[in-house]
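Single chain ahead, by itself, as structure tokens, in the form predicted on its own.
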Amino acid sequence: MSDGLGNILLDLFPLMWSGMITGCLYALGALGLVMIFKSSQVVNFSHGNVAGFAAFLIYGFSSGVLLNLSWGVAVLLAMIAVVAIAFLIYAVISPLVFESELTATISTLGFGLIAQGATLLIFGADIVNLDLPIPRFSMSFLGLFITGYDLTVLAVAVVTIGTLFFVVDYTKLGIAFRAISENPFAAEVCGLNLRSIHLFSWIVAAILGVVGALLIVPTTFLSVTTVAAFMLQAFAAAVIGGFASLPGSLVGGILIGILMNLFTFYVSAEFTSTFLLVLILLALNVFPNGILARAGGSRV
């Protein structure tokens, strides 16, 4: 009995560690969704397909399929492309945002299908490998097996999320974003340009999506559906954290990463989608305003 419990605990901590690493990536995707929702009340269902298209662009630019560029230049070009796509999507749906958030949300589904179709048209349906310049080393620390990939994800997530929170908390643009998230009408009366802040949110969300997509690829493969499936779990993280809370998205991402890891290992990998749906339904019933709001108020 004690041996069985010991074996469970022996597996538990490594599973929680790897779940936390994956959860950081879910948090990046969730933060992008929440940024858009907080500013414009639109759920961006094109998030995953646009990020996936950008990941394929990096593959095409760096592998010789489209160009034969260095990895850094390929990432830069893909980022410029995804910013342009975000600008284009918002330019098209911005009239809808001010008429009906629901209509604007539904329209993002169309843009997601367009991005998926463009990926299939340019790159085909084949599964490809996207190698990232990640340090290849490993070490054991307090019983945990830590790799260069783990440290890279942790470092990139901390820097990216820390920068985002700094911008939102301490810059004029961030103050404007928080004001519009709190009361769009009052913010507009005070002279703030709602469209500019909406566009800022869409661009930041697109960049966060690409960063998360790139870092999730080394753990799996790159296909038309890979990043979209990743964003489904990011969506669950946003639901658990509350679509009105940026810190909640971070907590939700880590929780989803750990819980999904534990379920896959101890129960079954075949029913992870069902488990994810159950988590979403439980979160909507138990924490309708987000897990942090239930614990002690959500942060605006």
Given for the second form:
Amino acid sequence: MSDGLGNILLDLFPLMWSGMITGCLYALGALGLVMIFKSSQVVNFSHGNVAGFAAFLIYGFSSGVLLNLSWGVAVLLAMIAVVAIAFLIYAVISPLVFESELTATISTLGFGLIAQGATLLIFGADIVNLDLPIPRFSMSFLGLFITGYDLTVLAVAVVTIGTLFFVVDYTKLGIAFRAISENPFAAEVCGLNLRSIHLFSWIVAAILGVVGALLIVPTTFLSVTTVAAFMLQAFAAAVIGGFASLPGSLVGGILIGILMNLFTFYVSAEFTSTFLLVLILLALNVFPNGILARAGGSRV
Amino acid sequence: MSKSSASIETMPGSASGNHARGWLAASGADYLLAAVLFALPFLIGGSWTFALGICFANSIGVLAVSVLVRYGGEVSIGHSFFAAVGAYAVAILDTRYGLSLVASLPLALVLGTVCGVAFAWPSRKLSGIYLAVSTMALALAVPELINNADWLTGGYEGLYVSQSVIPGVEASLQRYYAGLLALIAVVYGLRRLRHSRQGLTLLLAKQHPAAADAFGTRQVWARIAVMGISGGIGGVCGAILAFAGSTVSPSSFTFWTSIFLLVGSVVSFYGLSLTRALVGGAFLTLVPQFLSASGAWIPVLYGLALLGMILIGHYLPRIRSFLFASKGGA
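Next block, the form predicted together with its partner chain, ref. the form predicted on its own:
Once more the chain from above appears, this time first in line as the rest of the complex follows.
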């Protein structure tokens, strides 16, 4: 009996660890979605496809398909491209944003389709490999098998998310961002430019998406659908966090990572999307405002 | 969210002030189109007859999405689920029990409706983007569910639909006319709904929730009813898709299918008339036919069409009012 329990714990610990690592990446994706939603009330369905396109650009720039640059320069170029794309998308949909969030949301689907088509046109439907230049390293710690990849992901996630939270909490830009997500009308009356804050969130989201895509690709391979599929978990993470809470989406991402890992291992690897559907519906009904929302009722 | 649902309604067509005359003109065009379509198989080749059969099925799917937008103010990117339910109802009755579309189409309708209601219940309090995200999750689960129920659905390979409705009549004609009749029936049903008590109640519940509440219409009921209707039409779409295409497989019911149906709905400006539905359906069916040589252009073109139509819907009233204003000034 105790032996069985020990075995379960022995499995559980590494499962939770690796779930947390992928969960950090889901959180990176979810944070981008939530940034955009918080500022402009638009759900960016093109997030995954644009990030996937960027991952392909990095592959293209560094492998000789398009250019033959070093990895770092390729990433930099792809980042610039993605910022330009985010700028373009926002420029097109900004008149819609102020009229109807739902219409703007539908139009992001259009950009997703275009990004996917562009990836297919330029790079084809082949599967490619895109590795990170990280040292091969692994160690065992308390029964955990920790690799250099794990530590890289953790470090990048902590730095990126830490920077983001610092910017949002302490800088003028972050205060403006929070003001707009609280009350756009009042923020505009106070002289804030809604469009520039929206643009800020779109650009930050695009960069977060590329970082997430870069880090997730080494675990599988790169195809037209990989990153888009990864972003679906990010959607679930954002929903669990309430779609309007940055810390919530971080917690949601890690939770989704761990739960998916446990579900795949203990229940079934074939019903993961169904499991996500159930999770999303449950989360929306049980925690309509996200898991970190305070219990209802007003203080007297 | 009420803001967003209201502005969807301000697409051209619904915004026409002269409602009665516009409606008569639209129905006149519908009758003409229906007459042409009835005669068409005798004038064109077999491959076009086949493509039009698929086109009718897609038009029904476009209607299913548009109904949800028009009567519920909600956007769905999960209608491949209802289509899959209808299609597999037809295919399974066909291969297992040898029953034709006559028996399986009503079943597809009922199953689609039941699934619509079953999905609407857990998501009854969601609206706007929250509902859109949960329909997305629904669409994503479909291929996986079909593949893993391979004892019933044939897994990756899918199933064939071979039973004919009227024995002795040429199969291609049957596929064509079954689709056409189903499409006309759906359009007719929706037109009746528009002027029925229930339809008006649903519209009231969408436009003025508080007023609807005062008249005793609960929001939850309205939502579930709309999803049921939309799901039922989605089921019919799947049934016709299976019959007209004579095969079903999981690859025809992916998340992209759902997005394409939404694209078709946007391209038809969420219209519920025969002409509008056919515009949406034809866009979904004929564009891939013309672009079959270069498949990668299809998503690009669909994306551009989606954006273009949305932007036209956004700017057209402005351009129109600008033109009229300048005319009045001169």
